[in-house]
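The chain below stands alone and is given as C-alpha cells, in the form predicted alone.
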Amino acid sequence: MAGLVPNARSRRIEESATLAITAKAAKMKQAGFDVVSLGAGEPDFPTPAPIAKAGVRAIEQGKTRYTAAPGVPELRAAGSAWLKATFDLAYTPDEVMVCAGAKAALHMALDAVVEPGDPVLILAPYWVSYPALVTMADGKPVVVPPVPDRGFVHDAAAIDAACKQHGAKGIVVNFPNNPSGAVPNREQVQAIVDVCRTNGMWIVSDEIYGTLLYDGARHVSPASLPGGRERTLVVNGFTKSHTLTGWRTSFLAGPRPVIDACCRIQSQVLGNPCTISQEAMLEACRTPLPDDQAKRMQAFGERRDFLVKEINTIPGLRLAAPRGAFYALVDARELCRKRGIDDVVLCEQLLDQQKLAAVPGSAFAIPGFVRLSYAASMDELKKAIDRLRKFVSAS
C-alpha cells in the first residue's frame, strides 16, 4: 500500500448539504458579507433558563465523569415517563436509552438492526443523513420518490409495492418530516404499519419534530398503533423543540432486547452521551414549560403564515404550508424550467447573487424543490423574501 487511503464505504459517505450549505454561508459572513442563511434547522431562540441552569449546576457540583452508557437511570425513567405522558408511548426505563443527539440515535438503532446488504426503504423527501446512516450500517438505501401531489404522505400500496420489489426488511420514517413538515393523519400512520407487520419489516421512527404541530395537527407514533410497538424503534428528545441542538442529547426506545444491543453499541462507539448534557434533559422532562413552548410555536406559525403567504405572489415558485417542523418547501420547478437549470445551481445563484442561503431539494430526493428553514428570525426571513424576489425577476 503507497499510503493510508479510506476504504470504500467512507467514499460513498458524502457530507451533509445542510452543514455545507450553513459551513459556506457562515464563510461568507466572516469575510464580511452581508448573508440571510436559512439552511439549518436551529432555532432562533435560546435554551429555556431552567435547562440551561441545570447543566451550569452539573458542572458546579462535579457531575462531570462517565455514566452509563445508557445515561443516567434517572434520566432514562424521566424519560419514560417524557413519552408516556406527551405521546401516548408505554415504555419501561430500561427501554428507553440516552444518545447523543438524534442522529446519534439514529446510527444506533441502524447498527443494531441492519443486516449487511439489507435493503432499507427510505420515503423521499427525507433528511438528509438517511442514506449515510444506512450505508454506514451496511445496508442498502432504498428511495421511495416523493408524492408532493399527495402532501408528501405516501400510499400505502406504494410502499408495499417496493418493499416486494427490493426485499426491504425496514423502513426509516419521519413524521413531521423533515424537509416537507408533512404530518400524516392516524389512519395514513396505521396504514404504514399495516404494510411493515405484512411484510416482516422494522421501522425507525425519527419523532424529533413530534410537537411542533400547526392547524389542529396531531403527532402519531407508530409504535403507539397495533402491531408497530414490537416493530418500532422511535427516536425523540428536545433538540428542536427546547433549542438543544449543541447539547447533543435524545432518547431512543423500543423493545428491550434492540435497546440493549444498541446500549452495547453506545457503550463502544460513545461511552456514554455527556454528562452535563444529561442533567440538562433531565430538567427538561421534569419542568413542563407551557409559556415557553407556546411563544416558540406562535414565533414559528407567524413565520410559517409569512412565508406560505409572500412566496404564493412570487412568480414560478409554489409553498403548500407545512403542518409541522419549521421548514417550507418551496416547489421552484416552474422557475427551473424557465431558466433552465436545477434545483442545486438555483441555490448557487442565491447565495452568490443575493447572499441567501437555502438548501436544494436535491439533497432530499425532491428535485426542482429549494428547503427554507423558517427556525430564522421574522427580520431574516423578510430579508430573505426581498432577495427571492428581486432574484426571481431579475432577467
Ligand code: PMP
Given for the second form:
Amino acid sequence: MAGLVPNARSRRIEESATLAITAKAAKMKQAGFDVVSLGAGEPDFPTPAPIAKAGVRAIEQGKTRYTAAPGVPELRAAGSAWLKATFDLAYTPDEVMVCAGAKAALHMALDAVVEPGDPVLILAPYWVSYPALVTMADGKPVVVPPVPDRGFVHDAAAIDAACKQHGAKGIVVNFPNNPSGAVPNREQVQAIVDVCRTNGMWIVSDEIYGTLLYDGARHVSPASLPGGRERTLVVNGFTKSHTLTGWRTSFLAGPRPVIDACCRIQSQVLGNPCTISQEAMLEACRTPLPDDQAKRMQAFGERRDFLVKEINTIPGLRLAAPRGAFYALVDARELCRKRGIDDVVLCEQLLDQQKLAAVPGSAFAIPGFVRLSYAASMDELKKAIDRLRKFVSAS
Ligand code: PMP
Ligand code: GLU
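Okay, that one was the form predicted alone. Can I see the form predicted together with the ligand too?
And the full complex, kicking off with our chain again.
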C-alpha cells in the first residue's frame, strides 16, 4: 500500500461551500482585516437564556450519561406535541427521533431510504449539502434547474418530467428555502406531493426554517397533506429559530418502519444525541418564547426590507423579497455579464477588494446569483451595502 488514501466516494465529497467561505472570512478577521461576513447563516442572537439554563441544569444534575439512541422518551413525546401544535403534523412519540442537528437527521433519513444508485431529485437552488448527503447514501443526485421567474417554486410538471426522465426514486425538498427564501402555498406543495405519489417517490422534507416567515406566508409541510404523510420524512428543530446552532439538536419524523431504521442507524453511528443538548431542546419544546421569537422576526424583517430596498437601487443587482428563512439571493447576472465574470469570481473580488464575504450562487446551483445572509446585525448590513456600492461603482 502506498499509504492511507481516501476512497473514491469520499473523494467525491466537497467541503461545505458555506462553511468554507465563513472559515476564510474568519481567518481574514483574525489577520486583522475588517471583514463583513454574510457567509454562513447563523443567527446573531444568543441561545435564549431559559434554554441555555436547561443545559447548565442538566450538567449540574448529572444528566451527562448516555441516553436511549433515539433520544429521551420525554423529548420524543415533546417533539411529537410540538410538531402537531406548530405544523399540524400527527406523529406518535415513536415516530419522532431526536438527532444531532438537521444535517445528521438528513444523513440518517437518506441512509435509511436510498438504495444504491437511486436517482434522487434535488430542486435548485438547493442548500449546499444535499448532493453530498445523497452521494454519501450511495444515491445519485439529480439537480432540477432553478426557476427564478416562478419565484423559485417549481411547477409540478417540471418535477414530473425530471422524475420520469431519470427514474427518480425520491426527492429532497426544502421550504422555506435556503438560499431563495421561497415558501410555496398549500396548492403548490400538494402538487409536489401528487407528483411524488403518482411516481411512487419518497420525500425528504427539510423544514428547519419552518417558523421563519414574512408577509403572512404560511409553511405547509408535505407530510400534513393528503398522500404526503406515508411517503415523507420531516426534518425540523430549533437550530435557526432559537440559535441552537452549536447545540446540535433536531427532530426526524416519519412512518414507524423508517424511523425505526433511522434509530438503528443512529444507534450504530452516533449512539445518542448529546444528553445536555436534549435537555435544552426539551425546554425549547415545552416553553414557547413568544417575545423572543417576535423580537427576532421583527429584526429579520427589518433587515430583509432594508436589503430589498437598497439592493434594488444598485445597478446590475436585483433582489426579490424572500418570504422565509434569512437569506437574500441577489440576482447579479447583469453585473456579471457587464464585467465578464461569473458569480464565483464576483464573490472572490468582493472578499479581496471590499472584505465582504458572500456565497456564490453556483454553490446552490444557481450561477449568476449571490447569497447574503441577513442573520447579521443592521450595522453589518449597512457596511455590506456600502461595500457593494463601492464595488459596483468602481467598474
Ligand atoms: N438544512 C438547511 C436548509 C440549512 O440551511 C442548514 C444550515 N445549518 C441545515 C439543514 C443544517 O442545520 P443544523 O445546524 O441543524 O445541522
Ligand atoms: N446552513 C447554514 C448556511 O447555509 C450554515 C452553514 C452550513 O451548515 O452549511 O449558511
